[in-house]
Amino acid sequence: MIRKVGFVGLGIMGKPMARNLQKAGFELHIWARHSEEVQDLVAGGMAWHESLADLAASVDAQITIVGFPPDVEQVYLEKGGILESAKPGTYVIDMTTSSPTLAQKIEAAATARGLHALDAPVTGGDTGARNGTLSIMAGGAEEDFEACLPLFKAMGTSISYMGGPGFGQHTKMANQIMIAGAIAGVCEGLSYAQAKGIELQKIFDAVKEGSAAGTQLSGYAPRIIKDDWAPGFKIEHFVKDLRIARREAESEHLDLDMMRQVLQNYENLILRGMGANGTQALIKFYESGD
């Protein structure tokens, strides 16, 4: 049975997900290179741990949420890390949106040392992790992810198994390129209202329950109304994802058009100096006529 829980990537998603895994029982160990950054968790109730491999080596299941494919690399492959130093039995899941071969090398280097592996991002954003209303897609063994059904109820209401190693990341692929139409679709619209002399609170209000509807527009519409830029996701991860996504989709040699083009305004966001800025900061590249 699963009952202390580590935890490492505690930021805008990862401390509420451990938030919220602590409410439901669960006895939550930590680690992070500033720990400063993590006091409130500690006094919380949390308990600190002075290295990476003293937290894998005392806990039952450890849980990552880290930035970019690299992070979790060193998190789990390096010396030190969480697969040298985690004893068997061990859990370790992934919940970074990584990549899928990424996720299939982990799993091997796992099992190998008697580990069980799951590759598990989540989707929902920072009020979905708040909420403990995330959608959580699974990859590796079915009795592995059945095992650990209590974390992932914790933490989400969407628990989907997948299928194997790296399945949950493909999954996730999908919904980011999803997710990349649909967000350039509410900026586009808001930008031609805006055009047409339309106030953007009168434009929201009219289509909100309409055929338009989506999390994408109920999410994001009144931020950019507010000329609220902060990060429920920021651009520079969701341009971290897209860039797998194109990566994999290439690999199947499908195009995909649109995401393609989404991407490539995103990074001339980046370029801009607006990486650090949540997604619906897309609509300042249709605003700036480039």
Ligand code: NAP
Contents of the next structure:
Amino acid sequence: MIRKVGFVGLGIMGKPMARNLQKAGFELHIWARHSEEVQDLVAGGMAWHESLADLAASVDAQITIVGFPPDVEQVYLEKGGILESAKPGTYVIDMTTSSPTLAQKIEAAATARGLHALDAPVTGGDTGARNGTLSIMAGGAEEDFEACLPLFKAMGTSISYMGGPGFGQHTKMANQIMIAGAIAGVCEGLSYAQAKGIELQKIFDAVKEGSAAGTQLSGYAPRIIKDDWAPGFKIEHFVKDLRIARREAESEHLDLDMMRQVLQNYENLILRGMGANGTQALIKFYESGD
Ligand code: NAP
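Starting from the form predicted on its own, produce the coordinates for the form predicted together with the named molecule.
Up next: the whole complex, starting with the chain shown before.
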């Protein structure tokens, strides 16, 4: 039975996910590179550990949702990392959006050490993380997925088993490709309306319940209208995802035009120093007339 849960990657997504696990009755144990960033969680009763190794050795299940694939490699595979430190039988669950190939590598190394590894990325954004309404898509052994269901149910409402190791990440890649078209559509539509002199609030109110409705429109148009570029989802993370998706598509000789174009537009924004902005800042690409 899973009672003690370790959590690493307490950022925009991880903090509310850890809080929801705690609310569901799990005992939360945490470590972070910058302890000052998680004092609120410690004050809220989560147990602080001085090192990742100490944390991973102390829990029944270890969850991570860090930034990029090199961060995932570091926390799992490096010396003093999770695989070296966790007790046999521990569930290790990476919820970062990361490479399917890396997920397979971690699963193989984890299995060799008697650990149970799942890749279980999420979608639903910062709002879904706060409300406990994430969609979670998991890859790995089905019995491990079943054992971890109480954890997933504390963080999400749509929980899917997608197949063997890496298939959570493949599902997430398909999701990111869909989002690329949706956010670009929202930003292009709003840019068109603006160019024709229609107020953004007015166009949003007119279309938000019609056929263009969706989470990219409802989640991000209000932020665009308020000139709010703070990240719910960072551009640099989305570019990371689309680069992984492009590589995986190319390995199947699949040419995904729309995704390539959206990726290029976001890469342009990174070159202009906007990588830490939220993905809604894609509208600036069109405003600049690039
Ligand atoms: P974030 O706010 O940047 O949080 C990432 C957290 O991970 C930070 O607390 C960071 O700590 C920690 N971290 C990163 N690398 C680490 C390492 N090597 N060792 C220890 N801690 C490390 O990012 P986020 O928006 O929560 O996203 C996290 C992941 O979820 C990304 O892969 C993202 O693509 C994915 N995701 C995000 C969303 C969203 O809407 N935001 C939705 C679905 C999936 P430091 O403070 O020390 O850097």
